[in-house]
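Have a look below at one chain only, the form predicted alone, in structure tokens format.
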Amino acid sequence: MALAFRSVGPGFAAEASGVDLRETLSDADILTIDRAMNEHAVLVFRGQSLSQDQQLAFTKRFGPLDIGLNMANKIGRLGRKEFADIANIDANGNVLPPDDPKLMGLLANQLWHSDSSFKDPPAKYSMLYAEHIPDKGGDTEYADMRQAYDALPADLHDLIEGRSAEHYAFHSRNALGAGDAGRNVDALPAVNWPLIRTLPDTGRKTLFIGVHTRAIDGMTVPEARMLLAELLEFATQRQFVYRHQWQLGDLVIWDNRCTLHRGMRYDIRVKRELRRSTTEDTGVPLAQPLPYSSTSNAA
């Protein structure tokens, strides 16, 4: 069966079919997926059954791996810095107690954000795989920043045109009271990115915002944060948002350059286990997929 894509969201997001991601996909299939990402920004692959090695091997076809916050963290439950462990369990599979520091990070994921916007280079594609999901809650929402940019009122566009925002890894976590304890914060200094970016693959313009932003050049901190809050409220209106209801074996890919996402509330006393792999944004469109490589010896 050939790769096919069916729209599932409001002007973006699609469900992919006709592919088993455990297999070594051809260069043509990788480029087809990449072109679909340029159009849809979010792709849903249902019914997959991926090992850690298989997920990383697939991810690497799209670019160098990004380790994001793990630059400042100790190696966790999965034993690999290439994965973000989106799970409320410990190494023995037990649900974490409500006061466990790791849960602070998981709760911060319920704020609108773009993965690794706080580093240079930032992230390009994130790939989140569902191993265990609760019966209720825990969906993930995605907001299309291309559509949001296109709909910006003229006065708001003029206010942010040519301006940059500062992104800091621990801004959202500090706001939730998590603090920086146990983290090497020096590994992730704040970075600045334009509030309006142009996607090199398509030439489309997009907003680049989210809860990692804490300042705007040329503005006082209070003024900047009010404007960032206004932009976030505007950009996450329902007409720009796709809500994904997880099923076991789902792999969802999204483009961090032009979407924001957030996890939805669920009972943190109930097991929820997902793992995320991510590629870096090299700034260069994918003209030739990277070759398949085994990850069985990955650290």
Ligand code: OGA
Contents of the next structure:
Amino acid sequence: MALAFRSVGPGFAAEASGVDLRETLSDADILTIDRAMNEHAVLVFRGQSLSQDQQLAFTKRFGPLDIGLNMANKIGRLGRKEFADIANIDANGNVLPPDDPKLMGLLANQLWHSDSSFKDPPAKYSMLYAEHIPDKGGDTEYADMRQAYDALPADLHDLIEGRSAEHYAFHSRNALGAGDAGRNVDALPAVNWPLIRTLPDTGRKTLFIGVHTRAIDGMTVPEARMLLAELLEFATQRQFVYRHQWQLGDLVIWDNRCTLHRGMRYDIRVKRELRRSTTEDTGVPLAQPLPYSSTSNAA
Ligand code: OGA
Ligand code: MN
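Right, the form predicted alone is done; let's see the coordinates for the form predicted together with N-oxalylglycine.
So here's everything in the complex, that chain up top.
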């Protein structure tokens, strides 16, 4: 069966079929997926069954791996920094107590963000795989920043055109009162990115915002924060949002250059286990997929 894509969201997001991601895909299939990403920005692959190594091998076809926040973390439960451990459990599979610092990071994921926007290079594609999902809650929402940009009122557009925002990894965590205890904050100094970016593959323009932003060049901090809040509110209106309801074995890929995402509330005392691999945004379109390589020796 050939790869096919069926739209599932409002003007973006599609469900892929006809592919088993455990297999080593041809270069043509990888390019087809990459083109579909450039069109739909979010792709859902249902009914997959991926080992850690299979997931990383697939991810690496699209670019170098992004380590993201793990640059400031110690090696965790999964034993490798190439995965973001999106799970509220410990090494024995037991649900963490509510005051465990790791849960703070998972709660911060419930604020609209773009993965690794706080580092240089930022993230391109995130690939989140569902190993265990709660019966209720814990969906993930995605918002299309290309459509939000296209619909931006002229006054907002004029306020941000040519300006950059500062993104800081621990800004949202600080806002939650969680702080950065136990982390090497020096590994992730703040970075600046234009608020409006042009996607190299399609030439489309997109907004680059989210909860990691804390300042805008040429504005006072309060003025910048009010504007960032207004932009975020505008850009995450329902007409720009796809809500994903997880099933076991889903792999969802999203383009962090042009979407924001957030987790939805669930009972943190109930097990929810996902793992994310991520590629770096090198700024260069994928002309040629990277060759398959076994990932058993890490990145
Ligand atoms: C992530 C993330 C949200 C969720 O994996 O980067 O933000 O719903 N996840 O778990
Ligand atoms: Mn995220």
